Every structure is written in C-alpha cells, then in structure tokens.
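Here's a solo chain for you in structure tokens, the form predicted on its own.
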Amino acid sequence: MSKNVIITDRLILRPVGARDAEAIAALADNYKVAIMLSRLPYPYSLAHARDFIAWAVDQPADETIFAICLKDETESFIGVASCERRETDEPELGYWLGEPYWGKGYMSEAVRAIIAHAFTEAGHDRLISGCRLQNLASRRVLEKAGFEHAGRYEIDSLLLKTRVPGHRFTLSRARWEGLAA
C-alpha cells in the first residue's frame, strides 16, 4: 500500500486524480456544499474540477489532495480531504463530502485518517482548521477528531466574493497521541 493511499473501515482516500473530474464536478456543482467552502467556484464545471485536480497533483509531497471514495467494488467517490498549508506555514486540514453522503460518519471517518496521516507519514506536529459559524456538523466532525477551539477569525468566501466569520480550530501532535492513548 503507497503511503498516500489510506485504508479505513468504509473508506479508501487516495490522491486525486483525472479519472475523478466528472464525479467532483457532480457533487461540487451544489450550492449548499459551495457555500460553506472558501475556495469552490459556484456553478461548478468539468472544467473546474480539471483544473482543480491538475493544481492537486503538483503539491509538495507532504501535502497531499486526497479523493474520498466508499470501500465498494467502484470504489464511488464521495469528496476530497486535505492537508496543505494555505494562508500560513501550518498545515491546514480541509474537507468537503458530496451531499447524498452527508449524515453517515464518512467525513469523521476520513478526518481521523488524515490526522494520523499527517501526524505519523508527513511528519507535521500540528494541523489547524476551520469552518463557517453555521457549519456545525463541520464543527461537531473537528470536536470529535481532538480539534480545539482557538478562536474566531474570517474566511474567504469566492461564492459570496467576500469575507465571512468562522471557528478556528488547532490539534497538536501531543494531543492527538494523548487522546489515542
């Protein structure tokens, strides 16, 4: 198994890739999944998920684009996890699920993952995230994954093309191993 490919209960997370564009492009292509999400494009085109994926592909290897697809014999695709520095050194975890998959547990899933991925593989010793105020199942999947709390700050919207308040969340390494104790 390459180390970026992942193997949870019902799920594979693999890096993205061309064969994924059509899927992404469906389940982007939805407003309530946009609105939460700082960087998705609403309308969201074929075009858009290329060019997603071809920016996805070209990160350092210590930040990786993962797609989220179910463990079955398709292996569907369902949504993209990442951890890739945006705005500061840190790493940042970021995530979106498709909205037929909202409400099964596969984002927390995907996110108790990622963190012991970018804990034990990338070597990062602490990951920060965030979501929108109303985003609370957003909230409730950071919560249950060990985030805690730092704050509130702003997040860049480009559906809304401006800024809109958030929660900023921090897990340290020595948390993590904490709670997995």
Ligand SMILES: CC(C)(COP(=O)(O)OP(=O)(O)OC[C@H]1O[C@@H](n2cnc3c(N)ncnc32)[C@H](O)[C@@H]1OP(=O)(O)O)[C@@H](O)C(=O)NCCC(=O)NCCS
The other form holds:
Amino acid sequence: MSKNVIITDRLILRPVGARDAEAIAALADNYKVAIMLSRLPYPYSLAHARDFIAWAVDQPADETIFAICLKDETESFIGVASCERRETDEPELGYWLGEPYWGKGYMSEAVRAIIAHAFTEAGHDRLISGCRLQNLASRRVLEKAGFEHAGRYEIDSLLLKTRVPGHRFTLSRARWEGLAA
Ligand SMILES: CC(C)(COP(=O)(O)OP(=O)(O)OC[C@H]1O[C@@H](n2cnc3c(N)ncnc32)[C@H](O)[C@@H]1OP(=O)(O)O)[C@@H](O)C(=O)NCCC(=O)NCCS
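Take the protein just shown as the form predicted on its own and give its structure as the form predicted in complex with the ligand.
Everything in the complex follows now, all chains and molecules, and the chain you saw is the first one.
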C-alpha cells in the first residue's frame, strides 16, 4: 500500500485522483464551505475540480493532498485535507468536508491521522494551520489535535475578495510526541 494511503477507524485517506472530480464539484459548490476557505472558488464547477486534481497530483512527495473517503462499501469521497507549502514556508494543514458529513467527528479523525503522517512519514518538524475567527468547529478540530494558538493573522478570502481575520495555530513535532506519550 502507498505510504500516502492512511486507513483509520472509519476513513480512507488516499491521493486525490480523476475519479474524484464529480464528487469534489458536488460537495465544494457550497457557500458554507467556500466562505471558510481562502482559495476555494464559488460557485465551484467540474472544471474547477479538474484543475484542482491536476494541480494536486503534481505536488512534491512530502506535500500531501488527501481525498477523505468513507471506509465502507461505498468508499464515498467526503472531503479533502492537505498538508502543503503553497503559500507558507512551513507545511500548512488545511481541510474541508462536504456538509452532509459534518458533525460526525470525521475531520478530527482525519486530522489526527494526517498529523501522524506528517511527522512520521513526511518528516516535517512543525505544522501550521489557521481558521477564520468565527470558525469554531475548525478551531475545535485543531485544538483537539494538539495545535496551539499562535495569535491572529489575515487570511485571504477568494470568495470575499479581501483578507479576513483569523486565528493562527501551530503544532511542533515535540509537542505532538509529548501528547502521544
Ligand atoms: C470545520 C469542519 C472541517 C469540521 O469537520 P467535522 O467533521 O464536522 O468536525 P468534527 O466533528 O471532527 O469536530 C468538530 C468539533 O467542533 C465542535 N463544533 C462544531 N460546531 C461548533 C460551534 N458552532 N461552536 C463550537 N464548537 C463547535 C463539535 O462539537 C466538535 O467538537 P467535539 O468533538 O468536542 O464535540 C467542517 O465543518 C467543514 O468542512 N467546514 C467547512 C470548511 C471549513 O471550515 N474548513 C476549515 C477551514 S479552517
């Protein structure tokens, strides 16, 4: 099995691929998702999904973009989580889940697994992440995973065509190892 496939209790995290285009387009075309993300176009089309997939499959090996899928007979695509340096010096954890799948603990489960992968397989020493001030669910996901608040910053919003205030979070390998001990 590829090092970039992670199996958790309820999820399969695997590389994004062409087969995901329609599901990505269906779930990403949601104002409530786009408003929380810095770069997600809205409305979101199948062409956007295909562009995203073409970009994702071309990333360096230590910059992972995972399709989050249910570990059941459907293996349905439910969202994306990435750990990459698109705009930052340090790898940044970012994620979204299709709205029908919110509130079931899926992202907390995915994030825990991706953090472990980032520190053990990808060799990163520190991760950063961030969320808009009002994104209490995302903040909770990060804090439950061990991320520490590291002040405020400005987040791009493609949807709002401006920058919006957000919380910055960081997690060092040392802290993560301490939490796991
Ligand atoms: C943010 C998001 C990824 C969360 O995914 P999820 O699978 O629903 O998250 P989980 O169920 O694992 O955990 C959410 C936590 O936030 C809590 N939460 C949810 N809404 C909340 C709110 N309005 N206020 C406070 N806490 C809230 C939940 O109770 C849960 O905490 P708990 O496990 O202690 O009960 C999902 O809502 C999403 O994709 N939103 C749109 C895109 C987005 O915001 N991406 C992140 C950008 S930074």
